[in-house]
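The data below hold one chain only, encoded as C-alpha cells and taken in the form predicted on its own.
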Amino acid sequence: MIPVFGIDPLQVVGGTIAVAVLGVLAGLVFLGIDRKVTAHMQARIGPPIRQPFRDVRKLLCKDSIVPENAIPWLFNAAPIVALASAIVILLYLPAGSIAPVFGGYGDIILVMYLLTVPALAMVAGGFASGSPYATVGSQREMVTMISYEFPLAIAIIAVAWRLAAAGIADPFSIATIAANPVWSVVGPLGFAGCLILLVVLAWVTPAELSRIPCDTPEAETELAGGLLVEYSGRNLALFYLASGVKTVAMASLAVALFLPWNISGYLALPPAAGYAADIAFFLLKMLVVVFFSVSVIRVGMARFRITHVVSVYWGYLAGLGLLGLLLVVLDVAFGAGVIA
C-alpha cells in the first residue's frame, strides 16, 4: 500500500490494533493486581487477578440499558469515546525499545490534552443519563479535572524546559524525552527538583484515574456510585475497559518522563530478545508506578471531600510543583546541571 504522507497504513493499522489489544490486556492485569495486592495490604485475601477479565465477561454478556430521561445516542456514545482516546494516548507513547505508532505526529502536551477526553466523555455520559446522582458526579468530576492538571502541566513543562536549558533540540518530542533522561542533565538542585516532581506526578495519577482518594465523583456512598449510577452491561464494560487502558497510559507517561531507560543495553541480546527484554522491563516499572501512585495511596489513604480535592491539588500540589520547577531552574542559574 502507498504510503500517504509518510505514513503507512498498513503498518499504522497493524499497530493500532496490537496497542489496544496490549492496552487493555496489561490494564485488566493492572487493575486485577491492584486489587489483590491492597487487599493483602489490609490483610485480606482479596480476588484473583484475573477478577477483572471476569466482571468485563460478565458485562459485555449482559444488555445496556438506557434511562427514559436520558440523551439515548450520547449516552451510548460516551463509553465508546472514553475508550477510543484512551487507547489513541497509547499511540503516542514509547513501550520499552518500541517507538510509538504516532511518535513523529504528536508531543508531550498533545498526550496531556488527550488525557482529558475519557475523563469528559464520562462527564457527557454523566449529564446525558438524566440522574441527578450521574450529574452531581459530572460536576465533581469537571472540578477534579480543573484542579489536577495545573500540577500534571507544571511536572510535564519543567522536565521538558530542563532538557530545553540543556541544549537538547526538540525537547518537548516524547521520543527526546524517552533518549534522554532528565536525571542526566541535572546537578544536585535539579535532582531535587525532579524528585518532588515525581511526587506531583504520582499524586496527580489517583486524581487521573478517579481512584482515592479522588474518586468523588463516583463516591459509592454518597452518589451510589455518581457518573456511572445509570450505566450497566457493555456500556459498563467499556467504561470499566476505558479505566484499564487509562491506567496503562498514566503509567507509561510516568515511565516515558522519569524512568526511560532500557534494559538492552546493558545486555548482549540478540535485537529481538532485546526488544522482548525491554518490553518486560517496561511492563515492570508501569507496575511499580501503579504500586506507589495508586495501591499505596488508595490504601493509606481516606476519600477527599471535593472542597479538599481542590485545596489540596491548587494549594499542596501545585505549590510543591512549583518549587520542584524553582529548583531546576536554579540548577540552570547556578550552572549545576551536567550536560550529558
Second form
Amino acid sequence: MIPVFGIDPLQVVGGTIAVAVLGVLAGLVFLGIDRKVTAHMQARIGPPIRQPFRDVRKLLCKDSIVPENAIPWLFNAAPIVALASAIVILLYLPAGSIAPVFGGYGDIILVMYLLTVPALAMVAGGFASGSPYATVGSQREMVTMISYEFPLAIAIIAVAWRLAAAGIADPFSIATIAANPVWSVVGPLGFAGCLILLVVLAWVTPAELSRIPCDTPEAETELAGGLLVEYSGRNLALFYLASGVKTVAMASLAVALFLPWNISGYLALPPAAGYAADIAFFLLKMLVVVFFSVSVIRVGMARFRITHVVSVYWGYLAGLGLLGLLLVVLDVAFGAGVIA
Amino acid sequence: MRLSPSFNRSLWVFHFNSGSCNGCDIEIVAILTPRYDPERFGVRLVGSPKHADVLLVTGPVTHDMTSRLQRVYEQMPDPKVVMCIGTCGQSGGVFYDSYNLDGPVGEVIPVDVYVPGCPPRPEAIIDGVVKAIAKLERLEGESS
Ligand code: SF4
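Please show me the structure of the same protein in the form predicted in complex with its partner chain, now that we have looked at it in the form predicted on its own.
In what comes next, the whole complex appears, and the chain from above leads the way.
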C-alpha cells in the first residue's frame, strides 16, 4: 500500500481491528478473573470466568429502552464513544515487545488525556438520560475525574522527568519509557520515590475505572446505578465492554510506566516464540496490577462518600505523589543513579 | 422471545417492596450472603429496573404501590421474569382482606413464579429461581 502521511493504511486498519478484538476479549477475561478472585477472597465460589461473556450476550438480546425525556442521539452515541475511545487508548500502549499501532505518534501526555474521554462520554450519556439519578451520577463522575487527575499526572510526570534527567532523549514518548525502565536509572532515594508513585498509581486505577471504593458515580444502593441508571440492553453492553477495555488500558499503562521488562531478552527463543513469551508475561503483569489495584482494594473497602473521594485524592494521594516526586528530585540533586 | 442459555445464566435481579412487613426482604438479603452465593449462577442484585431481568416482588401491594409496581414492571426491558416472594403477595397472607390492598401481586402484574412462605427460607427462594430458569428453558424450547 502507498503510505499516507508516513503511515501504511492497511497496517493501521488491520492493527486497529486486531487491537479492538483482543482488547475487548482481554477486558472481559480480566473482569471475569476479577470477579472470581474477589469471590474467593470473600469465601464464596463466585461466577465462572466466562460470566462477563454471558452477561454481554444476555444484554445484547435484551431490549434497549430510550427514556422519553432523554436526548436520543446523545444517549445512544455515548456508549459507542466510550467503547471506541477506550480502544483508541490501547492503540498507543505497547503490549509486551509488540510496538503499539500508533507508536510513532503521540506520547504519554496524550494517553493521559485520552483516558478522560471514556469517562466524559459516560458523563454526557448520564446528562442525556434526563433522569435526576443519572444527573447526580454525572456530576459525581466529573468530581471524581478532577480528583484523580492530579495524582495520575504527578506519577506520569515524575517518571518522564527522571528519564529526562538521566539524559534519555524524548522521555515523554511511550516507547522510550517502555524501553528504559525507570528503576534502572534511579538511585536509592529515587527508588523509594518510584515505589511511592507506584502505590499512587495503583490507587488512581480504581477511581479511573469507577470501581469500589470510588464507584460513587454508580452507587447502585443510593443512586440506583447513577450514570447508567437509564441504560439497558445493547447500550449497557457497550458500557460493560468499555469498562473491560478501560481496565486493560489502565493496567497496560501501569505496566508500561513501572513494569516494562520483557523476558524474551533473557531467554534464547526464536522470534515468534519470543513475541508469544513477551505477550504471556505482559498479560501476567497486567493480571498482577488488576489483582492489587482492583480486586484487593475492592474487597477490602466500602464505598467512599463523594467528599471523601476529593479529600483522599486531592489531599492524601496528591501529597503522597508530591513526596514521591520530591524524592525523585532529591535523587537527581544528590547525583545518585544515572544522570546525564 | 429471545432467550438463550446465556440469559438463564446471567439473571440480574431487581427487588421491589410493595408494602411487605420486611420479613421477605431480609430473607432476600440473606441469599446474597457468601453462604448462599447466588453469583455462582450469575445472579446479581442491580439497582435499576432498566438493568434487571428478574423482578422480585415482596408484599401484598398496597393502594399507593400499585401504580409504582406497574411502572417499574413496564420499565424493565423484555425479556423479563417476575417472581412473587412470600405468602402475602399470593393471597394477602396475614393482611388478607385488608382495607388498603390492591393485591395480590398476580392481579397487578403477570407473575411467573410464586415462592410461598411467611417468610420463605432462602433455600426456597433459590429453588424459585431454579424454577424460573426451568420455565425460561421451556419457553426457549417452545419458541425455537
Ligand atoms: S409473606 Fe410474611 S414475611 Fe413476607 S412480607 Fe408478607 S407478611 Fe412479611
